[in-house]
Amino acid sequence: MSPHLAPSSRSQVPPFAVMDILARVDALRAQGRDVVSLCAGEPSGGAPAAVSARAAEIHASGRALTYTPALGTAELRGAIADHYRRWYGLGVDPGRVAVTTGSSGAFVLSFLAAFEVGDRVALARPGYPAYRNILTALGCDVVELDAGPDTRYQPTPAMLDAAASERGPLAGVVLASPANPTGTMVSREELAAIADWCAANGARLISDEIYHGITYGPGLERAASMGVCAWEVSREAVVISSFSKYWGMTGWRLGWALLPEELVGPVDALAGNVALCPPAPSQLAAVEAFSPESYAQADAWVADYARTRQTLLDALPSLGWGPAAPADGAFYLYAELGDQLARFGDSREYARQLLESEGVALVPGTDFDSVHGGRAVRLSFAAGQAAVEEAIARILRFQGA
């Protein structure tokens, strides 16, 4: 192949390591196998009820399904305004509201309207891989921060003061709460010292806020707070959300972003080159999501993962891993391997093993952190309590064969 056709070097970004399991679970599946997968952050339940049945009336009707304005209709626009007044009760102007083709879709569009190349964006490890393999993709400079157990796996502006001085100017910090792969969150107090410490350092605040409505509480209640967003304490933040996680929502491919004013315009105008819109018809069907019907049925899936979150850390002693985040939020466990380490050397191969000898599916920590992932794992328990009871039985007999 001629040199001046080899691909990019900025598309030079390993795969998230989940599609390439999934991929097996299916080949494996496809064989007859019995496979049990926490792998991917996929709540088991689908879309509420309301709003599958008000897609069914959609395509009954034969309606035209034609596109959209590039940053979305303006029902759904203003439906999401509505849900930012209802659960934190923040006054948002719908337009400023940016509908994405998912999360995914919100991150591209903001990391290019927000980011030059080469800038230097901070963002935690262990953290969500796309992150920075997006970062990567569009030229800018990942700076990673070691956060471990000592700050919960979330950065600081103690850590931010250290990069910067280290590495040069940062021109944004990426922020998830609750967190992936650990769950974890910030307090609105740390949340605010970091918001402050972008606002002195000319720093663009990513606050990745997906799994919010996935929190808990003492025991098995779900936490009074939805989570904190980040325009309670800066509008000049970049809110990223999605119907995703809390609605169930993975496959309708629907997201948004709440954009400080100067990058409404560039987002609009990136968004109708990159997709023109965001599929018609989840669009049209997802106004269903913000009735209190829909609100109620994914309350109820909360609950159910609070359940099984309990039954996964009540297992963790007979497991005999080391160290677990404490899952403040969404539906992970990450936790280091301990004593199994010597027996399988790393996570890949302890995860590889697992997979093919009992059929379960579990995420190697090597995908959200590069220098210590090596030592954990990531469970996904919104497969729901009998998934999670039937792995934690294959898992036993797998460490003591």
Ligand SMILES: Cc1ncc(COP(=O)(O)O)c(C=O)c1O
Second form
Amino acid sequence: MSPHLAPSSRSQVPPFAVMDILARVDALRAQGRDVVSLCAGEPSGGAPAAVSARAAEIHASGRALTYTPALGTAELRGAIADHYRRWYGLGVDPGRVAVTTGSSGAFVLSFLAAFEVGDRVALARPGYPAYRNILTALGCDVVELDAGPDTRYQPTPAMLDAAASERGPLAGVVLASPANPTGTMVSREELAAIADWCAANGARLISDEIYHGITYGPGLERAASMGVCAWEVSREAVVISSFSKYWGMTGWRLGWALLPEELVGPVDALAGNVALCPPAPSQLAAVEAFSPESYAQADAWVADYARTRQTLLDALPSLGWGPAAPADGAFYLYAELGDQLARFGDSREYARQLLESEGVALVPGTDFDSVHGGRAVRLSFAAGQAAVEEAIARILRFQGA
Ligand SMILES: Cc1ncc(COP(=O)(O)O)c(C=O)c1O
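Based on the form predicted on its own presented above, generate the structure block for the form predicted in complex with the named molecule.
Following is the full complex, with the preceding chain placed first.
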């Protein structure tokens, strides 16, 4: 092939291993195998009923679904701003809200608006791989912070100091709380310390708050805290969130960013050029996500996740895995495989054999941590109580065989 026709070097980002696993799950199911999949990071129940009903009305009305303003409809931007008063007691100017195509769209736009090519941006490893891959594709220099159980898999100012002195000044820090794959959260003090470090070092904090609302208390109860919003500690941060997780609206492709004033114009211009606008039908229906009924429905789902999470935590001793991340929020358990590692070599081989012999699909930690992920697996308990109970029984049989 002519070198001119080769794909760009910036497009050479690793694919998710989970995609290969999901393809194998489909193939096994097509052969009639009964597969329990704890792979997908998404609730299976769909949007809150009020959102679906509004979407049906919109489509039945036959109204033209035309482009909206690039940063979203005024109605939805206002509803998102009100949500911050309701959950966090924060006053947010709707003019600072950018509605995006999922939080994924918000990452691309805010990274483009905030960082130059060659800028160093730090993030925790293990972490959600898309941050690293989007930043790399945009020409940024990703600085991975090796975050383990001692810091609950989260970055600290000491790690940022060490990274900056080793690699050079950082232009940005991406933080997720609750995080994927570990579910761990930072406290208000820890978040403030990271924001202070960013302010002192001229770095932009990008706070991924997509799992806010899915948090757990010490017992089965839903935790009182939704998670701390970065705007509670610094208005220089970019806050990113989504309708995908708490409201279960993954395929609606709708998220948002709260932007510092200087980034609003750039994101507006970029958004208009990249996608014109986020999906109009989703925007029109999503205002219903902020109705009392929708919050109540989503909270009931979180109560279900809490029960399923407890079932999984209770099973840990018999599974012989450990250490496991605390799973303060989100719907994942990230655990090292303990004694099973000696038998299978690494988590990829463990996951492959578990899928082939017992029909249970998990994600090997290598998708989230290229250095230590070979020791860990991620299970999504959004699959529900019955799926998790069945998976535990099959895993115990697999490991006992
Ligand atoms: C931590 C985290 N951030 C962002 C996303 C992207 O979600 P979406 O684009 O659907 O809002 C995900 C999806 O799994 C995630 O786990």
